[in-house]
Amino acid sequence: MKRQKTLETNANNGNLFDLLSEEIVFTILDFIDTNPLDRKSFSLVCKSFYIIESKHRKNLTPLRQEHLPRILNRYPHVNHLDLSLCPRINDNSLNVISNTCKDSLNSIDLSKSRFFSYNGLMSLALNCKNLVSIDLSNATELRDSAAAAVAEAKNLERLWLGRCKLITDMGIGCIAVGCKKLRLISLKWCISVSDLGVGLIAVKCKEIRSLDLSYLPITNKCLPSILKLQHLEDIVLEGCFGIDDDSLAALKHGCQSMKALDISSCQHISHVGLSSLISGAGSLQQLTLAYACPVTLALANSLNRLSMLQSVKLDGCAVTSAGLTAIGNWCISLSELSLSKCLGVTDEGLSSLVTKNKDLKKLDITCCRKITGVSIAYITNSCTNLTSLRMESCTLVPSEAFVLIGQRCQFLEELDLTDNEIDDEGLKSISRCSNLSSLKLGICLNISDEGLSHVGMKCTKLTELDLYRSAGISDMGIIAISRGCPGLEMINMSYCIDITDRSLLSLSKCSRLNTFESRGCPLITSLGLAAIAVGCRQLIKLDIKKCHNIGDAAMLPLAHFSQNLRQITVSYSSVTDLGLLALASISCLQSMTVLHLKGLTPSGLAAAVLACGGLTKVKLHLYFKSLLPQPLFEHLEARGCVFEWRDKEFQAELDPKCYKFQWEDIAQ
């Protein structure tokens, strides 16, 4: 009675969002959780949304470490803790996450931090019984005893170590004895582990499902016991040196839990120890020989017994059109192939391929230099079905071969063109390929409005647009991609040298847009970027380098609009101090980069770099180095910022066409 007496009451105060039970507010919020700005605007609907809300978020990835105890207040029941965009995290903020959060927090990624030590870690492992992941990849200073703290989470399944270059076995041992329950471990750059460690990770760890190696110094010594894991799925055991032909032929039995096997940059092992390896992995669907052993019909006959296998990346690679045919002969199952940067690809050998794998989904074929139009025809009349095609850099194919893209390949999601011969007839039939998201058409100088005109009207799912150094490219074909693709998130226009403002207007209508990169746009103006800060408020990443006519009236719309920027390059533009130092609004700004601004005095610099408290990188002219004070470099580095400096000269721009010649020369 007093139930429905209160409804009565909060529905003739015309608040009926009360009427609402909490679960129904948290499935409605589940439909919004991707985007923050919506999670913030329905928290300010009411006192009631308010609480909710924070109830609700259960991810958290703070900008700043000096707002983690309001921000752990504001929401009590994080499970999972981002800290990847705060590199000065310590031992204090590590105390104050593991008393607030407690039972609640069950990962957390700290890989991009490094000023926590043991203790933190140990107040972490200690209070937050639950916690089942941690990302510990980049923390180079940690040593053993940090090792032994993390070794007290004794529910962790998932730790990431990478570029851990001063944990030993010691500290690995403690982990394997400490933390039986582990799934994961990613070991990859830490030189100071070796075989020892690796075979306490196996021997205690009975649970592993993945584990990665890379470029340690490890022999055959570990291998057995690796092998043994019966869990085993995922091994990376790229840039292993140590593996070789001989050590691998020792192996009795391979692993037959194993899904998926690693062995890029693995220069002494061949298609013998490869045999060794996946013996008995009947079960293995991913197989990586990234910039290994040659792909020889040797080699392809290795794999004849992996009926299971669906995907094969062999980028790098020297291969012959032998092994390409054996490896179409063999796995007959593929959705997913790289031949990235594979030398010796021919028409022969990749048209063989592709003929007897109809069922690909992925195929990545970029700098494969010696195919041609015949290639293109095999796999658009097999591989119908295909999402994703690399192709960067093919540039014997002919402008006729894409028109056949578009005809047959029309579930395509993913497609690279970059440095092709494309023309505006090939750009017309792609359209067809109405599932499009991402498109990348740089250096493509055939092609212009028309056929991007094209593309805006069709593909309306487009979410990704490079269109660096196509010259043909100007304002009609900009505004048709605007207003036929609402969804745009990231678009590269960098040396359309026609650009102006009027396709900077057009563009800020769409406003998911986040990545915006115009460098080299010499008639884009102030007014422009203006539109850009007022439409797209979600903008992350802004490049405006050799923007001649963009200056400080552009920065101030940034500064109020732009509240979510992280990253900036106004290089070669004509920002001064007043423009830099207004940028020090934005308190989610952390990379800047700022050479040859002719209007930039040490002393703006200095107050700029000071005003902006996240920064966590700034690249400056080696110039400014001796003019500016030892200790404001010192301050800054200890609140985590890393300068890089650069003493290049200013550089004219080249005709777009010569820049190409000059990129095949590179190239060849």
Given for the second form:
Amino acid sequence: MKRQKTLETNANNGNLFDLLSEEIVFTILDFIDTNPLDRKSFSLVCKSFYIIESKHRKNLTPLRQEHLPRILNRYPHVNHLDLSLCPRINDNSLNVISNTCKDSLNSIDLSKSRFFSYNGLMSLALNCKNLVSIDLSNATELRDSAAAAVAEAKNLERLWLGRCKLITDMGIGCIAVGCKKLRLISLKWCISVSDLGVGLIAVKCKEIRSLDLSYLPITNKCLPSILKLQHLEDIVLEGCFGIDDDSLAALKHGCQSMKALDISSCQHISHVGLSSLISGAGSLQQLTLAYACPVTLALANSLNRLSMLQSVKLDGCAVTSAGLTAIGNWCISLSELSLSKCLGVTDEGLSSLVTKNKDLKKLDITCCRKITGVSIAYITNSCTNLTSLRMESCTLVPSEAFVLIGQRCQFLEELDLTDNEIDDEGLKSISRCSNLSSLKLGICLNISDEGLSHVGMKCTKLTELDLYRSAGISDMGIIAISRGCPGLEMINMSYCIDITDRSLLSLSKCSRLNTFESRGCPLITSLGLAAIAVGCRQLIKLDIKKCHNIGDAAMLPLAHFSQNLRQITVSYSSVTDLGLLALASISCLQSMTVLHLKGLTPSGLAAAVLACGGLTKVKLHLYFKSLLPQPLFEHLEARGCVFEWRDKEFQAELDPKCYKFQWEDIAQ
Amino acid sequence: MEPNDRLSLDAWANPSSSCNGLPRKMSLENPSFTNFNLQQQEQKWDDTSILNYGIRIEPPFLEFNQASESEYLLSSTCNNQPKVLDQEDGLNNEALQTSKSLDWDPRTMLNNLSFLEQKIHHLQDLVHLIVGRKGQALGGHDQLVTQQQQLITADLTSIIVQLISTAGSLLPSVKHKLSTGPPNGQLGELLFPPLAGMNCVPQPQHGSGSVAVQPQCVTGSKVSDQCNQMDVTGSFGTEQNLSIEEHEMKEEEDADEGENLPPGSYDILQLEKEEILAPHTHFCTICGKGFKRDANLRMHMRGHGDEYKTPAALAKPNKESSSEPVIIKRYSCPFAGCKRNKDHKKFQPLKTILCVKNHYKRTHCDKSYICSRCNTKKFSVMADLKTHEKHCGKDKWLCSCGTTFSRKDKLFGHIALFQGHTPAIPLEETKGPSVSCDKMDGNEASNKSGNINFSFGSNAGSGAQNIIEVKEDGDDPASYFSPLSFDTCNFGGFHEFPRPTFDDSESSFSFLEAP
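Instead of the form predicted on its own shown above, give the structure for the form predicted together with the partner chain, please.
And the full complex, kicking off with our chain again.
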């Protein structure tokens, strides 16, 4: 805000900007790219600023397709168009885009959009010759004809087709022949594509760097041609159940240029297949084996020639201590290791691994329930450069261990301690990590305001704080955080039942807040939320489920000020028709969860959902389905809105202390 | 004369003319041969022989037939008469066949036999000539001799085939009188000696007696030139071997394209149309039944007596000429002007008899087999139809170059091989989305207009122009729904409307148009 003011004063006083060339102003504008509101303010200063800003803008993320013609005329130099916020993009819109942007457009994201067909894509491909990147993920209705249209974009380098389930080998074949310059293609979940299509991609597109073949019904037949690709660096074979050891054993040599390999969930690949796949891939840096073969000594030994290996992800694998030790012996330059949800991780294996890899930057030991303070001691002792430590639900780790983390790993930026025994002492120690930006303390029942105050005082860079069901936290802690961490962007204090409006009033000073979750905080009222609405203009996600004291009084300021709000959950609150209709005027609003609102009538709901043109998802109680006319839903569905029906009974809130025990029962 | 007879005469007339054509063509190639041989022959044929033979031969045959009509019988081993008939008579047209099977006409038989006699006489003269010439010029004319041999072979083969079909026409009538008269071995023998020679099976029971009885000189001509007989044997032997591998040989005709034998290094044989179209090439010497394969014939022969059950009789006949240098044989198509005809400038011979058959049927015959599935594809070779029917109606994988493939992997192999070829997306599929997109446009327009005024007219026919035409979107925010002015009372009556499908956009808005 300060920067913005100075800009304005400068301009008013001496027309300093008239002296600056356009390029210099562009450079200045480059620096205020972080906050969209700042740019908006800039453009509203005067006509020349308006024009400069229009010329400068390269990226555009429109909300509605109706405005496309005008905004594209305003911003003639846009080269990246992100339409992921437009649920509805029809062929006409694509025609407008292609005729307005022409050759300047080189990237378009249609991953969340629907309702366009091959006609629009054809127009795009023919008019925008410089199109380099297209994201068509989730276009589940597109067929081969659409793929053939994409194939007309001859300069295409990056293409995402995730979940395009109806596109078959024929369409992929067209793309392979048409887009010779492809460097990246993602075919994840394109379940109609088989060996033939993938093989043709490998034969025709020699420039491929990155290939995502997750969950394709491919077998070994296409692998030889893929591995012959000269530049292939990143290949994802997640969930390719058709590939097995026998077929991999036939491979003469792996791909030399390969840097990242992902064979997660490939149940039929064991260490034998893996070693033939990575033979010759001496420059492999990243290996992901999540939910795949057991990590045994044999598997670890197959990694012995990968001297460049930096990242190993073994999430969900069965792990032996010998395997971990061997990995520690063979791979000594690891910077990232993920053992999340691995069964069989013990103090012995983990400690011998971490003592060898002193440069470890990221460690994920989520749900390694067997490890104790011993492991933490080893980790903190050797890996002092850790920037990310995720250790959710390491239940055997005692509270003293967390003190060690704060003492030794002071470069931590991300720390996930959800569901741990950490107490205020530990928090106090952790507050030494002055770079901490993300701290998750959900279901930590032993922490209180005192510990959190330390964090608030010292961790000034904190942007993300999760206090979900940490019932010991009350207003004092939150106030300390909001004072000490002005850059806070995300806070979750659901089920911290002692929170009152005081916390919200102080949090309203955190102007960057975009995610606010306060489920089940019965003490907060409309007043507090109104303060948040006024103070936190960038609010995107709001969850006030089960905040019984929040009503329409909060919705009106919210509708007025939080024009960026996209997602709201108002279930079990006191919001009525009026509040909901007010919310409907927020043009960004896409997702709405409206369950068990006593004051909501069917007609009010109908009016609200009809008025809110940008809605893509509405969660409603099944009760309304019979009360509202079917054509209404059909109309809304045609607009791009999806209805989800819930049939849950009204639930009374559990005691927060009980919650954990109940949850543990389920886990066991 | 009965129409049936006329037909049968026609059927016989063709061979006679083409038989004449053969020596003529041969002679054109070899003028020396014409000088001493053909002139005489033609002269004889053209001047008097036809008339003479016709008049002179007819009476005795008529007598013979009439006399022996009641005595006609075949030996009891003949047990497949009706079948034999059906299979053998493919040479003649269908009308003839049916008429014969219903009622045997001695006059037809007479015509056939008199014609045969003509042919045999003609052949006899030819052989006489050769014998005479052999004495004059010893050696030096090897090539000429070979050609003469070929000529005689071709003629003989044609005679044999015709004789057999004539004999076959007797069978049903014989069957009727099977029990009436005493067995007449002579007649059976009379009919079959040529077959014995053809199949090279030693037939001791057809002794000299049969030769003596024979009124015509079939045996005579056979005996007069042993070389001819050898030739026949050789060529049929080849065919027997080949016909076993019939299915593998289908592509043979195309496969031999690349073969480059220097002209003159092989013998050229030219079968006549009728021989080519004859359904059977192996015939039982006892009952006359025809077979496509000699193995089948040998199986059949077992039924005729124990002597055919010996390992020697059942064994595959060896090529007798294996010790001698094998003369390569190639075949010429009888169709003048065909590239496979030996008179063609760029003559390319056919390798085997099977090639000849398939080539002739495919190129010069009507395509009478129609695919029952698509009703468009026609074939002249049954095997081709069957091959087609295997794949007809299945998904066609189409390349942008227009080539279709029955298998997707073949298409992709093709595309991987060639630059610039892409898979071609079927047309129906490209139509689908454009329709739905049109409907969406309808929805779109309705979203933007007010509560009541829905106009779908503007969207009519916009589907085709979607690519180029950009519709003016109603951008005016005033036309959006105003949330507070929304008349909620309207919803009351909505339940009465039937539930339309989602696709049907017009009806989905009908509720808003309700008064």
